[in-house]
Amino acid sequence: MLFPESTRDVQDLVLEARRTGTPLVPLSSGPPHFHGASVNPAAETVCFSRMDHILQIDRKARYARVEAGVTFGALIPKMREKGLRLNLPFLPRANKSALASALEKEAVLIPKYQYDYPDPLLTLEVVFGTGDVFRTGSASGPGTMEENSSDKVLPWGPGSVDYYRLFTAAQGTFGLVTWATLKAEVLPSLSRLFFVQAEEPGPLVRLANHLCRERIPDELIILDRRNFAQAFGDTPEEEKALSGAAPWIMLCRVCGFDRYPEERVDIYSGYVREACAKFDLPCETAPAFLPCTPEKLEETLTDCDRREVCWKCRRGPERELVLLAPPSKTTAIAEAIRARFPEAGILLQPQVQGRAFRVECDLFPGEGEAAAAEAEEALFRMARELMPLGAYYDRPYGRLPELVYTEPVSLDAIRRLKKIFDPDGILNPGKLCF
Amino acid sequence: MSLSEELYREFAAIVGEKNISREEYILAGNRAQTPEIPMAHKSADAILLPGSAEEVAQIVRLCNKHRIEYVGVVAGCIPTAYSTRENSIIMHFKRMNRILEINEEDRYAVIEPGVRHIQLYPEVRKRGLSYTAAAVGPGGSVLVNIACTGGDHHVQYGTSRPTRYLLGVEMVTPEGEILRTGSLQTGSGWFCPESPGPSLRSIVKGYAGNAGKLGIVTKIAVALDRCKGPAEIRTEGISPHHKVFMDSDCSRVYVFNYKDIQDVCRAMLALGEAEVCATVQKYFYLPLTLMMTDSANEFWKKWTGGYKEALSMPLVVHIAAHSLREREYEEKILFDVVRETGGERIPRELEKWWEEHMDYFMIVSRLQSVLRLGGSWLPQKAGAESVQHMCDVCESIGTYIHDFTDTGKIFDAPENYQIIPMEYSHFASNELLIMWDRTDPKAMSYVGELGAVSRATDAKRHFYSSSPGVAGKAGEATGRLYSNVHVWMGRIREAFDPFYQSGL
């Protein structure tokens, strides 16, 4: 395993690795890694973790700036100490780096902060397969970094190319990020946390896209009975308690900021009980089977996961299938998941001002390779299943590849983009379809 | 050179004889000089109207085949929308001009070029829904202004710039082959930009657009978002004698004046921190009092008159709310942040013309028209970063214009430049709108001065004024000073352009 410590270190890495032809995969979160993106056995692996810096944090144009060893666990209370918050993903591990989950696109918590896919990831650098240095957006230039007197804070080009969108879902293959400018929002000084309860996931869905179209809840997330219970439960009695949940029940928090607070959290938790009375939906801020405080379930939810064992892995092992959907396709593709997996932990998040959701299927096969093998092979059958009902894999790990690239054109147009930037092939070969 | 009548016959296969023409008085329309864009044009031998991607794909062959430079035009509001040599075509997409879905459920709507904004702010704007109609007029192609070009517009302080809000892309590449980016490319519909992996999003647009240079795009999604203010907005009058009223209680129009560019941007800052009103933005003042006058004699007294210092840094603000407490929970907030800030509200009398226009689609319908009285005019840095940056951008405006602004080479109005905010003032843009007069023979030499000296200026601050040009050997030397993006632009373009190397 190799331990750049600087951009030079990373350029040296990969001019080396073209010379010997040697494959590299990045590194930068710590275990367990659910994708297996940075796992390739061809490869050597460049680990990131002493690129550690938060390089700053800027309270007025609301950034973080952050190498790509930094994780959530370490730049959360950074931010906080500036009065800033991330738009987190649901409960990341602490050892998660930041910078890996938004180049990953992993679901945001908070869609109205959402404009587009890639955000909240706004600029960054990378070391091309050529060995080159690249910045993206408006941290290009001009001059050096010192030298430019921006914020480097705007994603787009520069020029006519949006470039950090090749470097998004990339598992590594376009190049190697060695640090990326994050956007970040102002902490709330008050906030309330509604949970609504449903039978069926659809009314839920119904719900959540008509908050996110009035731009109303900051944090929210549809979870089923189980994953609910198994993410806010720290001890099996709590997670026993949390089981007393409906099937299907939703996370809206609605946060007031430094000027009149308490105005804004009563204004729009008005906004939602009117939504949930719309629609039929019980609303409570307390609901009888909380083992614990709101509270207390409100601090899990906006930090990332410090527990010795992360949410996912309580139950042994964990396999997943991610998906993108529109709103008018989520519940159907929920459903069948259900049907297909009665046992399956469940997640629906509306992403991107609520145009769209991303769904998370979690099974738990228990432990040994037959078995992880086993739940790879039946999510991938079910990729398959749901593709005709609208499910869409923009984040194709595993055998996902196998489904998505099979249109010649741009899969021609996306080879071609791969021969510019690592013409030797040397960055993370054998994964998407590369 | 004129088209073999081979050729013609050959192009005329494709598209139909109704819809191929050689005829003069045809050409000549298409190379016209206007006030907007002052170039001569060569003639294109011939245009076309293609009715579908596949026709357009077989044109772009056949083009390859005979080394003919193509052009793709709709409203022809840009200089890249002419023919710039001879032995060329242009492709117009008047007949491409269909909506193909409005999806209310999931917010996108689904539409080929030549679908102008006239045809889709209303229709989905009476679906309750709304979307970037950029500051182009209503005549503007949406798919060219969203995919195919720069655009930032006047409502993006609550939302974002047109290029946050492209979702499903179909283009023609430039060796023909149609190009499915997005959710498409795995038939999962429109909804989504990216592509699976590494996205083929990243070569459609960035912070402008390609000008049909690595494709011709021939359809594309636009997400939509909730319209924010009333549902019905009442009107008077025939355009451009015409008025626009938004009959609600939740919303509100104020304008308020400045004397320093950094208050307003310590205001634009707090409002967007405080996540509060629709739409905020530094106005120039030039454009505004020619857009509230009608004729140039109007214009002057007016502009002599007063409106010059009244509204020399005005703070445009709309509040559009859910509820009348949250509109005025919303205006305790701004009163709070501009008392802070030093700004005072302008005279009722220009404020209300303010509520009488407050649409942007409707606005700009009118910008088109009155600029003209100014004689010509041309943006000057049209980028975007950080609020703060962009301010700064600006203030220093103020370092140099002066040399022009009172001597008379261009008109005098120092402070004529916009600031618009997007995303809750997360980054703005910047446009600094100069006029001068346009019988004067050596205006043209004065704006050249201007230009340079702006972009010396900003060299030598090393402000991010504008996203950088990378064509040609200007484009070279720029391009070293932004991470030598001119050099991977040029492998994209030759990876994907068979003639880009020969210059076709």
Given for the second form:
Amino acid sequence: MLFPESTRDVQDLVLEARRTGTPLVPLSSGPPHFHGASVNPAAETVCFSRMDHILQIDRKARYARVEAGVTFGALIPKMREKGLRLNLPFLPRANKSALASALEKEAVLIPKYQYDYPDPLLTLEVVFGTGDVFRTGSASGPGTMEENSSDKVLPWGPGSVDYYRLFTAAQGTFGLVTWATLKAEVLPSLSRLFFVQAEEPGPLVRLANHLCRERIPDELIILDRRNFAQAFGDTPEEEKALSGAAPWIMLCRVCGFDRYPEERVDIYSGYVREACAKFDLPCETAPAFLPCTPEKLEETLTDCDRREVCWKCRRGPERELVLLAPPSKTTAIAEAIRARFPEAGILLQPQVQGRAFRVECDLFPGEGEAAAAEAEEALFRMARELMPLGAYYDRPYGRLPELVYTEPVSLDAIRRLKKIFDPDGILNPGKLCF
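Please give the corresponding structure for the form predicted on its own, as opposed to the form predicted together with the partner chain shown earlier.
We keep it simple here and write out only the one chain, dropping partners and molecules.
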């Protein structure tokens, strides 16, 4: 395993790997590794754990520039000290790289502040497979970052090409990203969390779509009862109490900021209650089944998972299927997953101001390689069956590339680009369509 400490170190590693024909795979997060993108037995691992510096936090421009090894556990407290917050995934592991999460396009909790699927990723620095160092967007000017006076928050370019898109969900096959600028939002001074329960996912999906179009909620997520209890229960007793919720539950948080926070929260709370009444759904701020205060659950929702065993692994080894779906298709996809896997955990998250929903299916096959392989095969068959229903796999892990890279002209174009940026094929070979 290789441990670079600077961009120059990464460049030297790539140049040496190119000279010797040694494949490289990047690794920036701590275990467990759910998708296998950073695991490649045929390659030497480049571990970014020593590149763990928070380079800059700017409240006025609302961004944080971090190296690849900076984890959510380290970054979130520093952001709060500056009065900022990240648009977080749902309960990310404390040892998960914030940069890797953005590159992987993990679903974020606040859809109204997400304007494109790579958000919150802005600019970045990457070392190509040629050994060349490249910066994207408004960070691409000449000189060092200290000499560059740009705000480094414009992701597009340089020129007419949005280079940063090449590296999102690419699993390190186009370059090794050393640092990135992540968009941040102002930390609320007041908030209120709503719990909306339903027997089926359809009413909650329609409610979430309506609220997102009106740009009412900040954090918003729909969970089935199993995932809800597993995510927020710290003890078996708390999990049992949380299992008293309805089969599906939506968490919706409205926030107030520096100016008139009470008035804003009250107004937005009224919008939430009106929308729930329109869809004939109960809306509560302190449901009876909660084993803790709503404030404690809200603190968990807006932080990373700092428990010794992350919430996804509390039922044992986990295998998952992640996809995007149009709002009109989300309910049918969730119901098809539940029909096939009655014991699965399911998450539904609106993305990009409600233009699509991220659907996640979690299976817990038990210990052993045979059980894991059987679960992965079952998920692959499910993935194929969901495509006619509107499922889109923009994060193709494992065998999903077999379903994604099927159009010959596009496949040829992607492989030509790979030849330009990684002519010797040393970066994470065997992944995606390479």
